[in-house]
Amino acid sequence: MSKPSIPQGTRDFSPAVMAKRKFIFNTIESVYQLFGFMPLETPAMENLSTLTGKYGNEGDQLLFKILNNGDYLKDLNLNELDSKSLTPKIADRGLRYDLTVPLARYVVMNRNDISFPFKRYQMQPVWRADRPQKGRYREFWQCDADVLGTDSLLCEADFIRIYNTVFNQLGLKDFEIRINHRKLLEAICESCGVGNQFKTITIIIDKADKIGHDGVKKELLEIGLSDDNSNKLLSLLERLPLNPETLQNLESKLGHLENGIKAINDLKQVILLAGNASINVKLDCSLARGLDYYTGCIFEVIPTSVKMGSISGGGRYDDLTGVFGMNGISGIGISFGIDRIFDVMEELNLFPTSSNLFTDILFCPMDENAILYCMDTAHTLREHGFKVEIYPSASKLKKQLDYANDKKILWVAIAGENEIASNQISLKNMQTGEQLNCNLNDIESAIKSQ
């Protein structure tokens, strides 16, 4: 018999790990709600026609396809062995690659029932057939927020404030918000005389963190850029504080180009609206966000005290719904990478320490009568917000106390013959070892007093 296993790039999450993940989820969700976002969920699988062509050629290769039901090989010509002709015949669905394209599909399908601007957040898993490595999984969660139906740069400023609020509440102080503008990248390419290769160049630039400066230059030369153009392009891909001085310097270099003027004016407005929240924002002209649908400001957040890739990203997309037949809907969104955030917080020991992650009080019955004796009191405490469980059998006390220690339960309420006879309970603090007797009705006040 083979040993049980799980697919590469996926993980199980223990209760202790889930408690920490819930802390991250709940923090992000509460901040989204503070800014007026509403929850949404979409199916794990979408039609491949919905997914393909939205993420670029490389993204399309990373889509997980789902085989069609039934005898999908029946009408297949076995000579058709290349994936491009084979895939449509055996698979017409796939697991979602991100939450943004399903959002666009949802908005188009429900356009008559939506009030614009439409602000939604969505926290669900996505799947990518990538090579697993540290911080990169094949199944991982995204926590998205998007605004559709407005081109106001207030949205960009709000997302900068959301970043600051979330990471400060998580206790992650060492992070850097990086921002760029797709039209600024276009202007840089135009100024270097390679504007006609913009899409190919952005894909290469987007790999800078993986292949480094030399690797980027090597690939630029391979696609036909001259040594001079490559050097000029790379010299403009700086990372600088996002402030008026930086933008003024860029304006002197790119202000003669329409795309440059648009990008610089947008970034000036974002600084103004974000106010103090933009202090730790860097303008990263090398930030490309390789997905084809971005058209305006783009974001990434990088932890600065841990070696890790981006823990959040996003940007503006002016016509994503247009591919589904609904033109003229501007949108912008960001996504928190829950798995990478978890890894960063774990490495930095940022999760709150808690002795009772799950159960607050464990009732320890010493005989069968004691189980019944504890039932009503346990129910009352639950009504008052305590997480309570009763050990399900009258086992030896040591076994029950070991169970409490294993689950890091702070309080145990011991009930035996003597306690039942006196209508009391023996309440023990598992952290300090202190023990006291109190009436059943006084358990709550006794715990709160300590």
The other form holds:
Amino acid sequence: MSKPSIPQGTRDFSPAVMAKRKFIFNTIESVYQLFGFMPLETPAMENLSTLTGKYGNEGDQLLFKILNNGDYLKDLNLNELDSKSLTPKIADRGLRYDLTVPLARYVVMNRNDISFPFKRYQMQPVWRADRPQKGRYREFWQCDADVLGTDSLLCEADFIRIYNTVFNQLGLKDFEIRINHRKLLEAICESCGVGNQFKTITIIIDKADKIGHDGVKKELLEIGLSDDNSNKLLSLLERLPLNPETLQNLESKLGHLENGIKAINDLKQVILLAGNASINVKLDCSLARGLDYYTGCIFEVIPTSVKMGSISGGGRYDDLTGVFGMNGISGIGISFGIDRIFDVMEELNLFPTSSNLFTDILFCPMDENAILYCMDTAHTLREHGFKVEIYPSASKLKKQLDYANDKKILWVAIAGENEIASNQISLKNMQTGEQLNCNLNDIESAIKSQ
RNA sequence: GUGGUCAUAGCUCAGUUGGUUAGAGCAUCAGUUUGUGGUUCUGAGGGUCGUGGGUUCGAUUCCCAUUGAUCACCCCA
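Previous: the form predicted on its own; requested now: the form predicted together with the RNA:
Full assembly next; the chain just shown is listed first.
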């Protein structure tokens, strides 16, 4: 038999790793709930017709397809088919590629039962048949929150506050929120006389971080921009603090354009509503992201003290549900990339040392009688909120203490002949090594007094 | 989808200019006169050297293929 393995780009998460992941998940979830978002879960698999055509040509290739059950080759003439035309005939379902399309599908299906604005969060794995590399997996988790059915800029401001709250609670101080506005991008292109090449231009300037201003200019010249216009464009890409001065400056350059004034007014309103939370927000006109469906503000969060890509992104979109035949629903959403947040926190050593997932007290029975002796007391402590376990056999004490160390259990309660005779327990602190005898009923107070 | 690097014990790695039974540290398990650990000592288990083929008297070592890992590009979280 060959050694067992797991598929490419997937991972097991050990208990020690899960403790840390849970810390991140729980933090994000509790903050989402603080802002009034409600949980939603959708199936791992969707009908392939729901997924295809939503992510562009490249996206379709990255979908995991699920082979139909039964004799799926029946009625097929294999000679007339290539692999591309074969797929829809033998696979009706696929694994979800993100959480946004399933959300749109859900909203359309349940339109009569949903009252708007609809605020939901969703934290589930998604799958992409991409080639794995650093910080990139075939199965990874997204933590989305979206507000559907309102175009209020209060949502943008709320998401800025959510970013601050989440990263403060995680202990990640060095981060920068970058914001841009789709219409600002359009205005910039217009003012440089390249409004008709909007999409090409944005793909180029989105790479500014990677290839630098020189690289951007080179590519702009290649697609036929004049030297003048590319310089003008580049001068607008500087990353500046999002504040009234920056916007006023921008208004003097783009205020004559309809798109420009709309975007600037939106951003002004966001600053006002976000208040102090907007302090570490930077206006980044090179930020483009998945342009296809974003129509208003666009967000990205970058860790500033670690070399790592974005750890969160999002933006406003119109007509999310249009592809499923339900028009007029606009909204805004963000997504945390928890796998990357994990890597950043690991690198900066930000995980709290004590985890509330681990056992608080381990009972160590020295003989069979002691097991029975511990059972009721252990359960009373559980009812009082302690995480308690009893070592399941009367093994040698060394082995039991090793087990406690391995699981980072702080307290052990040793019970043997002597303790039973005196109706007591030997309570030992595994960190200090101190040990004391106390009555069974006094364990809780003894622990709390330390 | 394109290109580079790599593959020896559970983990981190030695090693052989191709030659008998492939090593170390850590980890695991078991003992160290039987109720005290994380920092004693002793011992044990564990590898068909990623898989398949080729060259050779002989391959873990050389060649080819394949699979996987990893990094970069494309794109993206």
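Positions refer to the first chain, counted from 1. We call the rigid core the largest set of C-alpha positions that still match within 1.5 Å between the two forms. This is a predicted model, so every value here is computed, not measured.
**Q** Comparing between these two forms on the rigid core: C-alpha of Asp228 shifted by 2 Å or more?
**A** Yes; that C-alpha moves by at least 2 Å between these two forms.
**Q** Please state whether Asn369 has a C-alpha shift of 2 Å or more between these two forms, with the rigid core used for the fit.
**A** No, the C-alpha position differs by under 2 Å between these two forms.
**Q** Once the core is aligned, please say if the CA of Glu186 is shifted by at least 2 angstroms between these two forms.
**A** After core superposition, the C-alpha of Glu186 moves 2 Å or more between these two forms.
**Q** Could the core-superposed CA displacement of Leu247 between these two forms be given in angstrom, to one decimal?
**A** A shift of 2.7 Å at the C-alpha.
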